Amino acid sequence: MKVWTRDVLREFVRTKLDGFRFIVVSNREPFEHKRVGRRVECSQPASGMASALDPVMRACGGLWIAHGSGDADRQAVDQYDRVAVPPEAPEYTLRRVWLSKDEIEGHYSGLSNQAIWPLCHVAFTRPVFDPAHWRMYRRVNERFAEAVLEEAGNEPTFVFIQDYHFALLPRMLRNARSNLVIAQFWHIPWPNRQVFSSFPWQEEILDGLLGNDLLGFHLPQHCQNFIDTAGALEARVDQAASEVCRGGHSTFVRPFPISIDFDEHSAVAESEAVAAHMRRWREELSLSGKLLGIGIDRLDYTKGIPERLRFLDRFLEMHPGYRGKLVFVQVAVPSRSALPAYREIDKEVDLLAAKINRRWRTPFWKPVILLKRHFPAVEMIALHRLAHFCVVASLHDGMNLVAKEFVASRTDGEGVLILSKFTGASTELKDALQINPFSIEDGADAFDLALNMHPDDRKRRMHKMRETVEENNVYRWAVKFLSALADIEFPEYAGERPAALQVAV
């Protein structure tokens, strides 16, 4: 098995984009600074994203772009919007883009996140496709634009965009600028040719996003949706070598499942810090003699928290022996909370928590203990440790790296992972208990099965997903992603461009 480390990635960068600048466009910064009385403080945010991408620009080095969105975030620059990150030992610059509250509103918290989100995610909720807020997602895209090109200048760059936020920005690049290379990460779903057709703007979207040269999913049948859809275009396009044509222009469409870093994540597992937090965890949950379960999820309608939380009630119903010993913690840290769909779904997370709670509570202890606020990540690691099963119910995910997260913290061997078949991860983590979080009967089920497993079954399930995180960890999904570049061929990049980025994956 060959191992996948920074320090093979920094030289796979350093021999193969040697000539090319290393720019990264995310909507979410991957640090941020914000004011905690008189300090400033920079810490990260939470973000799957750029917790996953943040130890690829540390080997990698180069420049990301994202939105400021601290609120100390313009004390930290300099005159030219940059501040090099991580503040304690700095690997490469962030360059902060400033949007005006009715930007943040027209793009991230309208289109994207009130149209796109939930029209490429399964979970039965509405869009909304307002036009005010399409006209602010192309302005936002146009502004990112302006940054990218301001920093690349008359070099040869390859720019890395990631997900649904600049879906207009590929082919912006791609008209401006020539000495680009372009590739994109959609980190969520797409859907089905049928279900994209609701879309009005869905034609400008399609033509943006074939402004790449290289076109991203976590799962070869989101690559399928995604072609079958733009063959509605005026497009060529060739199943075969998974390839749309465009104007004469050819964007490869390719799977790329995105991990962790699995040796990080497992060596703070193993530290004094966990352990402290451990012990402290114990004492506050009031865990002597308890069984935990835990799920630790952004407060997002396709996260099935309020699914889990039935389950734990119908379990309750079918083995009530486990009244006063069974714990379930849910993590929800509150997200989009400006958005109507997104109050819904908090307010139906604490009227079932609390009703559970009251059929099932004794007078010391209660089954649901509900998180509503961001921990640190060296807190969430112990929770992972303590926990006899970790469920994770999304309705529809991309991929979910919390369910890696949770087999990576696991150094120990023990835990078990309950997993919707409906997320990304679930065709890589086999051994998982999977099933279908819409099924109360299945969830339950699962829950008595974590609970009763065979240490020795439990073991070798554990065993088996450690190994395929740590095969697949970030690091191989960063050099697959940059060596598929290898697959094609840049007309006027002859003379200029590096050695075909070709790598043993």
The other form holds:
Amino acid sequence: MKVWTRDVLREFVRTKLDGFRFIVVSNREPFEHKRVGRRVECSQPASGMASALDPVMRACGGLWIAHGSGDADRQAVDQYDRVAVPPEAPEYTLRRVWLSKDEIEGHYSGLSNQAIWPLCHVAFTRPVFDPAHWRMYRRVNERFAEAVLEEAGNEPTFVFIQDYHFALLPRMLRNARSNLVIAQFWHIPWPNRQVFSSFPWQEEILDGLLGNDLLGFHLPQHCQNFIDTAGALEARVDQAASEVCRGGHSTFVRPFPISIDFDEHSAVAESEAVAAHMRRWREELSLSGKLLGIGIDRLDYTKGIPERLRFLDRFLEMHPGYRGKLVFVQVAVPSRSALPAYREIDKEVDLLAAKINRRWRTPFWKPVILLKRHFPAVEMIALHRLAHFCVVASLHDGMNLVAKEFVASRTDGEGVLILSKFTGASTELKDALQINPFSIEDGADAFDLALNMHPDDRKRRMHKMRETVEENNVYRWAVKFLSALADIEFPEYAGERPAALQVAV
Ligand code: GDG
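Form predicted in complex with ligand GDG, following the form predicted on its own:
Now the full complex is given, and it begins with the chain already shown.
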């Protein structure tokens, strides 16, 4: 019998969060309405956070507050800026917050993605610390605090904040209403104390995060780094309990490796829609008789896209017999394209793909096919199933869900995963071919190993990885997170708080 299912989570929430409003807050919205010609289309953005949280919300119901970023988003909402999602069969409510161009530039493009993102990823892109961005970051956190407080009213409410766009929000909420239950999941790594000390507003950000009752990271190492960093503040740190106490309030810091809905993903992988897309891809990409390697990522400098193209180049140099036989398809979904560092990586990937293709192409074949657009999930899954190997070459990545999705797609037990050891996923997926993405030789050797692995070994590895992802799915992640919350004593609630959350599981 399966232990972690959508129903188990639903039941857990029903019993343990009974009487509580459940509000999720994130910057990226789970569904975006966009104009396509004269029609309005609703799609799910390429975001690991949104991929992971959407199945949780479908199980729990509740309200998700996020920035309305689609150009047809306003058309879709009611007078309270709410829309029921998913549109075809609604299971929860999305409340959109509208941000001005200046707010987006300062909060999202500026402080979040030019300061915190590079600061937290050791990928050698220099963070930009601009006081104007910082002011806007604070303002947008305030805007979201207003929205949360409006939605919470005076009801017992659990606010579950997502990611690094809202480091100030927990403290703002706690100051406004001390009896909210507040937790946050930080989807990216947390750097060591010395690296973090370059952040000019480190005290405010740490103080903000210490407004949480529970703060989750993917890995124990990220938790330890956070606790060490918080030691720089006037706070009492209890290493053994993984607890930081400031101003009489405790924040528990815990690792929760995030995941995917393995069963749902595997079921889609076996659907007729995916089979049809496999046929189409085979034809469109002329894959007949060819070996296929794939990569699927947001076009982000942390994901190691140029690196894997260099692996391919070196591999062809070492094994020219594969010329004309191996095709590498890289899906690179445009992301944060307003920022200089993202425009640079985009250009670098284009130039490198063109150079490698010039070097190796034959009249009827080229080694790199670069697809720079967003695809529906079924089309991506079809690519997973056609691939002989999938490459995840992140230079640094909190978890990486693409690796887990590839494994979930391979219900046939085939395919090899080449996985950077600098992803959170590498701590769980020990049967992947783990590589150092900074070493071109290492990557090229992994291509060779993947293509020449004994079928028994290949199947054994995939089988073990599938077992791991099946067991450690996103419902387990959510139940573990909520259980840790249920374990916490909430003195603020004395008397008034529903009994449910006082019971540990
Ligand atoms: C952050 C952390 C952590 C990609 N292209 C398309 C598409 N995607 C989907 C993938 C996957 C998601 O986007 C990407 O997730 P990742 O986990 O790989 O990366 P980030 O977006 O950087 O996520 C990361 C995650 O948060 C969760 O905590 O794992 O470490 O950086 O789901 O499938 N989806 C569709 N079309 C595409 O073309 N539909």
